[in-house]
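Below sits a lone chain in structure tokens, taken as the form predicted on its own.
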Amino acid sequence: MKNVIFCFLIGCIFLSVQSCNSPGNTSITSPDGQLKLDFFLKKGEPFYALSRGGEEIILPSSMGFEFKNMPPMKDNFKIVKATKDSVNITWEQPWGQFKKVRDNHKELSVTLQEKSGDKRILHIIFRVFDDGLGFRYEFPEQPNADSLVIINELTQFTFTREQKVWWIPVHSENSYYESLFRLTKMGETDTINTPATFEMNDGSFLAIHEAALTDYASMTLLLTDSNQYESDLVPWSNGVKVYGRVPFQTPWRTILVGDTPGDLAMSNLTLNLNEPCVLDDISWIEPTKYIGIWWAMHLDEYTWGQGPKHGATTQNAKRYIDFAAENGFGGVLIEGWNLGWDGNWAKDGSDFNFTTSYPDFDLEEVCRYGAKKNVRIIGHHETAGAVFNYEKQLEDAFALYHRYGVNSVKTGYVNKYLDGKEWHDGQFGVRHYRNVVETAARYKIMIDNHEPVKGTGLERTYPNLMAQEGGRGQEYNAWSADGGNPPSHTTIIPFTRMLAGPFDFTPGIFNFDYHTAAGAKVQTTLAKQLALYVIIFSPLQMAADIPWNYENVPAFQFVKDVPCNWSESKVLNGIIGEFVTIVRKDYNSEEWYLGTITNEKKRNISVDLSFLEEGITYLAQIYEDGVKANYKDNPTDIHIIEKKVTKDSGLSFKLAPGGGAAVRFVPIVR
């Protein structure tokens, strides 16, 4: 039992009820009284609208649905019974921003039923938090309505006026978001992926995502008017958004709304408007830094494919584990050890075989070698999308790593549909990597899933979801055409893409002097990549560069010092797209952690430490940029130096164009 109090709810639950029968009206509010939901019906339309402190944030916005071969469910309906919940729980995580995470909500659960014809009933479940909102449809079991088809969700967001959102495109770039984030007003956009981050005419900021995305297709949102956003599902091939059987429901659609950007990042509202954890035994479940045969590939010196420069060799295993070894890495990611890599695999994956190496890759012999090290090879299927060639394999596949003791899994689906014509985010991708997780599950693997679905909690029900890619990486600074990542690149996306969970970004380039056919380049300094340990969060973090390129270089220290799992996060200041600093506490000890980062300008930070615990001095070990660190042209310019400090003292960066700044705090005198 011991294994998994983590999933379990701890501390005290208070929770009351309040039902009427044919209310008219009716609304809750949040457990601090600032934001507040109503529901109603307009000529049999529902509606719901959200304002915070009084101030209208979210208009009145339709809901409903339109099906196939069925009427649809949006304007006949009468209230028959509204019930009121109160929670307020605390429970722990295995690993995550956060040890201990607070579930405070109001609950309204409304039933609705139409006046005539069949008299169909749908559930609409509201949940208000202190920083934002979830709402959920559910159709109950009903006659003549035991499976729906459904062509439409018509939910609505109608902002009280056009504001400018932080977004990307759907589909037409690629197909699993890796597209670098821009800043417009609504009435630029057309349809968007979400998170979907919002900065408010009031220096306030929304963000519009979704949770518990299961057997469903993901939400994107359709602009419908300059200040309105439709629900727009991702569909099959055929046309149809959902299949579905009764009973079911939907995704939790969200609202997260703070005063700053670093708010919105530090909610956990997504993970509590999902399950609680169901595995039995957690205990194999194992935050780890990793270093990988990747770089390498990403850089034409390795292969990934058979020939003189094969990167998945037996020799070559054996060397990244003796370097993971000495210097404390949990983990050696090999890709390109099996079957397929030949000819023009990203077009077509149909032949890989996740069960046959290459001949010059003994998997049984490397997990050995690695087992004596104590350290684990990160296993890895690459599928091109041939969802139908893996999941036939896929049990065979778990099962051999589980046999060697591999615990971990990179997948990847490189390709712009899965098995030819489905989208990696409609029902069809969301029930695959659903397969995946949980067949990893039953095999004690962990997922880390590249190409994925889009973030939304589902790591608080199956903690082996450890980190997904869902952005754009590190990789793009290797072969990217429009020249790598641009610096303001990652002071973005703690507000945009990590609202929907942790993120594989591969940070860790100390060689900045390469060349590639493309010309593209990382674009930071040294000293920012040691900070974005800190920024990006992933329970699996790599050190992403060639091993040899991390011998001798002082600041490798810090790579090997900071965590991957964090018991408290707070964000100290940001400004999207221009700056950020973060800091975290180590989940297994009482040192602290801090990042901060800028964008291609210079800029100077000052943080006060009142974070840091009463009556103990720390040692901050700093790593900042050089006085003549640049990005451009000078990117190795790190300054690395000690300092006592408290909780009432403060530090100041100068950071350098494109550089950062970052900082462990070591206990040493209570």
The other form holds:
Amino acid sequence: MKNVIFCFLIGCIFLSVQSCNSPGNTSITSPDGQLKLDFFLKKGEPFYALSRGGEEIILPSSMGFEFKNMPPMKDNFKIVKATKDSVNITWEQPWGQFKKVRDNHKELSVTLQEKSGDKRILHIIFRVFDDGLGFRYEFPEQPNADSLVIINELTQFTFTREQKVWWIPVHSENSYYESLFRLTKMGETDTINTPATFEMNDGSFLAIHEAALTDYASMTLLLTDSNQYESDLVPWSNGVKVYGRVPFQTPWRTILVGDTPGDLAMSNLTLNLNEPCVLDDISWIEPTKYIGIWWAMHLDEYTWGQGPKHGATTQNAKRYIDFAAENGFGGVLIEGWNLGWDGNWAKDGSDFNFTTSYPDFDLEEVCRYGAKKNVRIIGHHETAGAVFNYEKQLEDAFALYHRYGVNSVKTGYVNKYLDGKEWHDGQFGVRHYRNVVETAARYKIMIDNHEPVKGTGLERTYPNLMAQEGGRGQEYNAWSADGGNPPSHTTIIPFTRMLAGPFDFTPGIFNFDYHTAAGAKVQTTLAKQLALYVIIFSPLQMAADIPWNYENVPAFQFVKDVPCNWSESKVLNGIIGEFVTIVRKDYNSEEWYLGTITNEKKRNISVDLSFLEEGITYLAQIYEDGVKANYKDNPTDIHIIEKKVTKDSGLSFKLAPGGGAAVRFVPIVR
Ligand code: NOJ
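Next up, the form predicted together with ligand NOJ. The previous block was the form predicted on its own.
Following is the full complex, with the preceding chain placed first.
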């Protein structure tokens, strides 16, 4: 197992606390001095504003709350205290886009008190990093506000003018973020989800999201003016947004800023605003590549439920295990082995039984067979949103898997609602998903959560929360009525969905010649499927195709070689919706990997290799689109070559329409 305890801090901590001289006017700057946060009261109402390089980017925006059980807290305040801190530490991750993460920020903590009435107290904490701002509200223990029933959070985000934004709508298309991102002017949006990524009029980029969503409702953004959103919390079915008991704190509201979209994608601000790891032993947490009894169900070649096409049989599982063992995959996902899949499971999940298998599947035997071959079963809990039914069985379900050596479970919540009435991203869902992650940790089980609440960096605190879906994945290329994911999709998500954390997108479809009733298609070339292993980070990374489709295809070597855990990552170039190139260094070796992809347009991409180490010659194993490749009618034309390169070399790629390229750099001479 990898280098065992990771949740320690390294480096040095600089902490300085001082009270502000003039508490009526409080501001702090980022460590590099470029970002400036101002906080002030206007007639007792709190406002924050943000500027970058002396230019305003967020105009004074008001803050506050409305409650069901007491008067609002939004004006009538005075500042009673304001203190400043700064932190500069480096901490290490067991897995991620980076091994070492620097947390360098300045903090302003303001204590507000109502001037009259119950004289309630509210803290607001701001942290300014070089790449953005986070702020949260804290309700300290106090007699006149001990239980909170929040019906509105009044945080505004006011831009200097109307900007362009990449966004997906809230709940109207589906309730777990599986929409295509679109770019419009702010004034043309609905209520939108976060992360929302803004293309600013000065050419810079900004994203609004949140961090450390642990016991609160998700924040969506309600358009209140063509240059302004206000936080709109996802409600419980009774209309209440959040229940809390003091002391109580909200998640962090975050504003990421960068000169390029790549700056947003490489930011660690969200992780830095989460609590450090709370698990004592994480030696069992292992990033893994896996295959699965999965794509064949989506293509309708197998079924989840019983019948002649049942995929999850003991015999079939053993074939998959054999393939995984022969090709170096650590896991085999098995969906459809347990009772509950017969009938319309997606409508009502209350028949799911997580401990009883179908007669043609022997879980103990399959796990024993896998263990002999050093392959673990990846367990599966599809709930269809029936949370009550799942929570009743949770302990037994994880105990069963633990007994058989299963150390990761994919969960699923296909249904518009949880328990027939609650949103996935309301406080009910947030609490449930956290309960699952915490319970799983007690059984030493990693989680891959489909149909989740959006990621907000909780994987720092619970590093067994490996990956989530929460986006439009490969599966849409099997059955979606709109033909599948357009070629631009994966050039957008690194700068939008990926700001919420690892995505179990499931790359690696090699056979493009399939036919489903919906007529959907994978709209990429084969080389682009390879590149997605570098572009889309997930520490549980799937080779999604039916395994036999990989046999005798030379490009499969890249899928076998590519890691799913990284010590360094860099975005070399990218225009959202057009193209992107990312390089990453293996967490456990000196190898580097490159992925570059384009939308439906063919394009030439040139990169310099200055990210490679000085003094080392590398063998570059290049998988690129063949000259006749095209996502529409010739996706499998691929050209594989090897070249010696150093950090002074450059590489050029001719990307086909819907194409890409993937490169492995193996050090050969020091
Ligand atoms: C939706 C998930 O995203 C997919 O991966 C899974 O196969 C089905 N639900 C069934 O659980």
